[in-house]
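Presented below, as C-alpha cells, is a lone chain in the form predicted alone.
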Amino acid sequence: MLRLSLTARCNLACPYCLPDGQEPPGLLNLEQRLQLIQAAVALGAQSLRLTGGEPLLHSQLDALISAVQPLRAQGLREITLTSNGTLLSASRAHALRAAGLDRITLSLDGADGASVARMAGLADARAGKRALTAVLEAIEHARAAGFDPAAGQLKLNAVIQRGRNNDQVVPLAGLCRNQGLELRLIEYMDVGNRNGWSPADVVSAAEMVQQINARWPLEHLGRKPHGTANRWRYRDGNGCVAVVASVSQPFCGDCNRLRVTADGVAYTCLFSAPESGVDLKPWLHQGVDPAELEHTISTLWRRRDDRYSEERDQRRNVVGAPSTVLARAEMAYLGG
C-alpha cells in the first residue's frame, strides 16, 4: 500500500498530530505524485490511500484521483481517502465520486461538542459542537454521494487517549451503531515528539473492547494479513467495530505500508526517524528513467527492518526514569 499525503496543514490542530499550519518546501506537483504512484503500482502496490494533513485542504486532489484512474489497469485496486470530515460537502463528495475515489474514512474522536474540542484543539465546546455537526453532515453527504458503509466504503476513525476522550469509546460505538458505519478505534501512539505521548496515556485495545463488549456483545473476526486492524462483530447483528493496536499488540511482522510525505520523503514506518526517510525528488524529473525510481524505492523497502513498535519498551528507560526520546517525524507529515 501506498499512503501519499498532499499537505502538511490542516484545519484543526490535534494534540495527538500538531501540524505545523505551513506546507514544508519543495511540494511535488501533480506530475511528480503521478509518477510516483505510477512506480507504486509497477512494484505491487495495489491499495492508495491520499491522507495529509488534511487532504480536503489540497486543490489537486480531485484531479489527481482522476488521473490515476488509468493506473486500475495495471493492478491498481482501490484509492481511499483520510479526512477529518469538516471540510467535505455534498458539492464535494460528489465531486470525489465521480473521480473515482473508492473509499473514504473520516477521523471524529468524540460524541459531544466538549470531548471533540479537546481533541481537534478548538477553543471550547461551541467549536466542538460545530465540528461534530460537520462531521455527522459529511457522513451523509459521503452516503449520499455513493460510499456505502455496508460495503466498507465509509468508516470512522477515532483515537483514544486517556485523560481526553477515554470516556467516548461507549459513545462512539452508539454512534457509528446508529449510523450504521463501522468504528475504528485507534491506540493513542508516539508518532513524532510534539504531542507529550505517555505510555499512561494509552488505552489498551483490550479496554476498549472490553468496554464495548460489557455493553454490546461482540465475537471476534480477527486481523486481515497485512491489515492494521482487529476486527470484531456486534452479537446482534448491528454492524462492527475495529481496534488498531499499534502499542499493545504491534503488526510490525506484515505491515506494508509505504509512507511518503507531501514533498516527497519516502519512509517505510510511521515510527521512522527522519533521516531514514529518502528524498525521491531526484528521480521525480522529466527525463529521468522510471527504472531508475522504482529501484530506489525497491531498495528502500528490501533494507526495511523496521520495527518499532515491538521494540519500544525496549527502547525506553526504565519506569521512572527520564525516557529515552529518539527523534521521529511528525504525523503531520508522515499522514497517520
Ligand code: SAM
Contents of the next structure:
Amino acid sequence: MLRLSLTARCNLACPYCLPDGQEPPGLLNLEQRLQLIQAAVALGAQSLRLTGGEPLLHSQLDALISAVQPLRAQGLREITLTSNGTLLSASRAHALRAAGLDRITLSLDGADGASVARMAGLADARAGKRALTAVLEAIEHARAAGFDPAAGQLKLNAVIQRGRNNDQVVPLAGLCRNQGLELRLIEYMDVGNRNGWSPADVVSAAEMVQQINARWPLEHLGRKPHGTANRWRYRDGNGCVAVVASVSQPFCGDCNRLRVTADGVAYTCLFSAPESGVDLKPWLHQGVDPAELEHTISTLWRRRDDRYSEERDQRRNVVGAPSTVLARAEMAYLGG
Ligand code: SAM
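Write the structure block of the form predicted in complex with the named molecule for the protein whose form predicted alone appears above.
Complete assembly follows, chain above in first position.
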C-alpha cells in the first residue's frame, strides 16, 4: 500500500499531531506524483491512500485521482482519502467521486463542541461545534455523492487521548451507530517529537472495546492481513467498530505501508527517524528511466527492518522525556 501525503499543511492544529504552517521546499508536482504512483503499482501496490496534512487543501487532488485511473488496468485496486472533512462541501464530494475516489475516511475526535475544540486545537466549544457540524455535513455530502458506508466506503477515525477525550469513546460510537458508519478508534501514538507523548496518555484498545461492549455488546471479528484495524461487530446487528492498537498490540511484522511525503521522501515506518527517509526526487524527472525509480523503491523495501512499535519500550530510553527520545519524523509531514 502506498500512502502519499499531498501537503504538510492543515487547516486544523490538533495538539497530538501539530502540523506545519507551511510546505517543505521541493513539493512534488502532479507529474512527479504520477510517476511515483506508477512505480509503486508496477512493484505491486494495489492500494493508494491520499493524505496529509489536510489533502483537501491540495488544489490538484481531483486531477491526481483522475490521472491515476488508468493504473487500475495495471493492478491498482483502490484509491482512498483521509481527511478531517471540514472542507468537504457537496460539490467537492461529488467531484472526488466523479474523479474515481473509492473510499473516504473522515477524522473526528469528539461528539461535542468542547471535545472537538480540545482535540483539534480550536479556540473554544463554539468553534468546536462549528467544526463538528461541518464534519456531520461532510458525512451527508459524501453519502449523497455515492460513498456508501455499508460498503465500507465512508468511515470515521477518532484518536483517543487520556485526559482529553477518553470520555468520547461511547458518544462517538453512538454517533457512528446512528450514522451507519464504522468507527475506527486509534490509540494515541508517539509519532514525531512535537506532541509530548507519554504512555500514560494512551487509552488501550482493550479499554475502549470494554467501554463500548458495556453499552452495546460486541463480538470480535479480527484483523485482516496487512490491516491496521481490529474489528468488532455489534451483537444487535447495528454495524461494526474497529480499534487500531499500534501501541498495545503492534503489528509491525504485517505492515505493508510505504509512506511518501509531499516533497517525495519515502519512509517504511510511521515512526521513522527523519534521516532514514529516502529522497526520491532525483528519480522523479522527465527522461529518467522508470526502472531506476522502481529499483530505488524496491531496494528500500527489501532492506526495511523497522519494528519501532514492537520495540517501543526499549527504544524510548527515558519514557516521556522528549529531549532524550529518538528523533522521529512528524505525522503531518509523513501523512497519517
Ligand atoms: N488531515 C487528515 C485527517 O485529519 O484525517 C489527514 C492526515 S491525519 C495526520 C491522519 C490521521 O492521523 C487522522 O485520523 C489523525 O487523527 C491521525 N493522527 C494524527 N496524529 C496522531 C497520533 N499522534 N496518534 C494517533 N493518530 C494520529
